[in-house]
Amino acid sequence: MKTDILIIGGGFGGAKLAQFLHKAGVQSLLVDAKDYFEVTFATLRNVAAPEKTGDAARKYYKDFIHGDFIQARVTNLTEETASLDNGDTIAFKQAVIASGSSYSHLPMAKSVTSLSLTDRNAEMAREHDKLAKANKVLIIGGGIVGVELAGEVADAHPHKTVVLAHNTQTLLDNFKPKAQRVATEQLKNLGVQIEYNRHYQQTDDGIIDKHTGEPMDADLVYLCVGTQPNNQFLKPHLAHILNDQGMVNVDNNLRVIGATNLYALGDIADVGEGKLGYLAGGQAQYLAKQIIADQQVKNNKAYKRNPLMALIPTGQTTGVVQLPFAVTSMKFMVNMKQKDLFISKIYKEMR
């Protein structure tokens, strides 16, 4: 099999890049282990309150991707070919590594086993059933995912005890102090119990703080830490392009350092900005222009890194917005995402 541009991974960056290239008349092939695209930041509410979004966050690639698509897992990549788990080999002129990252212990966020849309919908239903049966929920990790999950669970299930444990003295590390304070206040207003400087781990004797030895008697535990870059297929021949964190090193044009015809974007790439869906989409738009410039043997300006901006829901009606110049919880801004968690917006952008 041959293609001009091979795109490995159909997340926010990979799927958008496929659409941009198709519109520009550039031949591309998108390969993903799943047969569906998922708006991953909508999955937490999907589990906590499935009646709000249903399964709208997921769609078959075949229903909206305009270019070529193959459901398969890339098992090995060189600078000229990609080997697939179905036995096929794809030769390419250029390849884009957009394989993303995964939570090994939080399947509701990103599944590592449900490769069909039917299986993923069933997996989410099972996760909701587990939550519905629990009386006390422990959420480990006070980053974006942990904060959002705590708010969603506490809002949809006010009679449950929800504990959010973090290993530092403030939630949302690397965010502005005001954003940290606002999110903390909003969670407390929902009844979330926040514990700082905690290092809970699962032992034979139950859940124990490894520093204090104090136990935790939760019925259900969500581990919202420890994302891992999906880089296994790079290690046989391209281990030299990975940094110490397992991400792909890229230059100012998102070209892989140490490879002449490879690019990378999104969570797998060490771009130098936040790991958020809208940023991966912006990288995809830039990279489409870069690839077209390559084909026309023209220079393209460097990719401009973006400051950290985020709209973090803390339940179904509240949230905090961090902008480069301000932090706010104004209703009209929070409600932009609360309407449907940007699901319709994402699919509109994918057309």
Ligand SMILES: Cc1cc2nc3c(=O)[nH]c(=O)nc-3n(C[C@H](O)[C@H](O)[C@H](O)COP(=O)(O)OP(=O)(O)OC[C@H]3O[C@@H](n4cnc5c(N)ncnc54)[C@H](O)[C@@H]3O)c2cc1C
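For the two forms, the rigid core is made up of the largest set of C-alpha atoms that agree within 1.5 Å on superposition. Since the structure is predicted, the reported quantities are computational estimates derived from the model, not experimental observations. Positions refer to the first chain, counted from 1. Only residues modelled in both forms are compared. Compared with the form predicted in complex with this ligand:
- Here residue 223 does not count as shifted, since its C-alpha moves by less than 2 Å between the two forms after the core is aligned.
- After superposing the rigid core, the C-alpha of residue 212 moves by 2 Å or more between the two forms.
- Listed in sequence order, the shifted runs between the two forms are 201 to 208, 212 to 216, counting only residues present in both forms whose C-alphas move 2 Å or more over at least three consecutive positions once the core is aligned.
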Contents of the next structure:
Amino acid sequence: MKTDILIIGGGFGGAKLAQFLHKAGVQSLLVDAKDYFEVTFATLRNVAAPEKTGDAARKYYKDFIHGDFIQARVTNLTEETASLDNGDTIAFKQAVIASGSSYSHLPMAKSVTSLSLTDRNAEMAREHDKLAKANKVLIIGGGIVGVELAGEVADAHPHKTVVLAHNTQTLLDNFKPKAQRVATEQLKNLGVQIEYNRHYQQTDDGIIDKHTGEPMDADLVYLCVGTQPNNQFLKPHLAHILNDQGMVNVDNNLRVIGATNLYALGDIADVGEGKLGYLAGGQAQYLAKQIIADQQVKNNKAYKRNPLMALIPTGQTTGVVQLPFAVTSMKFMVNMKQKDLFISKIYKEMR
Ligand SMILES: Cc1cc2nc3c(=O)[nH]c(=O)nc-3n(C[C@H](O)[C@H](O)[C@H](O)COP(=O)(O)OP(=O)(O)OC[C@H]3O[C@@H](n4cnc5c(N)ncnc54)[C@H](O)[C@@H]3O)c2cc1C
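Return one more block: the form predicted in complex with this ligand, after the form predicted alone shown previously.
Shown next: the complete complex, the earlier chain at its head.
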């Protein structure tokens, strides 16, 4: 098989890029290990309160991607070809590495094993059943995902005990102090018990407190830590393009440093801004222009990095918004996301 532009990974970055290139008349082929796209923003509520979101967060690629798509996993990439797990090889003029990241301990966030939409819907239903049966839920990690999950569980299941354990003195470590304070208050109002400076450790005997050696005391544990870049297929031939954290080094035009013909974007790339879906989408918009400029041997402006902005729901009605110069919990801002967790916005942007 041959293609002009091979896009590896159809997350917020890769899927959007495929749509932009198709609109611009650039031939591309999108390859993803799964047969569906998923709006990760909605997965936590999908498990805590499935009646609110249904399965609307997920769609088959074939139902909205306009250009070429194949379902396969890239197992090995060189600067000219990609080998797939079905035995095929794809030759390309240029390739975009958009393989994102995984939460290996938290399958509800991004699935590791469910490659078909039907399997994923079943996996989410099983996750909900596990939660429904638990009385005490322990959430380890007070970053965005842990905070959001604590809010969703406590709001949808007020009679459960929800404990959020974090290893420093404040939740949401990289956020502004006001955002940390507001989110903490909102979680406490929902009855979430927050434990600071708690260090849990995975051992052969299960999860234990690192200092006391006591086993964790809960019916259900969610490990909201340890996101990993999806870079296995780069290691055989392209290990030199990875930094110490396993992310791909890119220049100001999102070209891969140390390789020709390759670009990278989104969670897998060391772009120098937050690891968020809306930023991966912005990078895709930029990269479409960059690819066209490269094909026409024209110069393009450098990619402009964005400050961290985030709208973190804490349950179904409250939340906190961090903007570049302000933090707010005003209803009309929070409700922009609470309406449907941006599911319709994301699919509208990818039409
Ligand atoms: C629970 C949760 C809530 C979040 N909420 C928000 C939010 O509200 N706002 C926000 O902006 N961001 C949010 N994020 C972050 C956001 O999901 C990520 O930043 C975003 O998914 C990154 O997009 P991406 O395109 O780089 O990669 P990903 O979305 O990780 O997609 C990568 C794709 O590549 C595929 N892939 C990987 N390896 C291969 C391979 N070898 N061969 C073929 N295909 C491969 C995968 O199947 C996947 O489809 C949230 C994340 C989580 C987990």
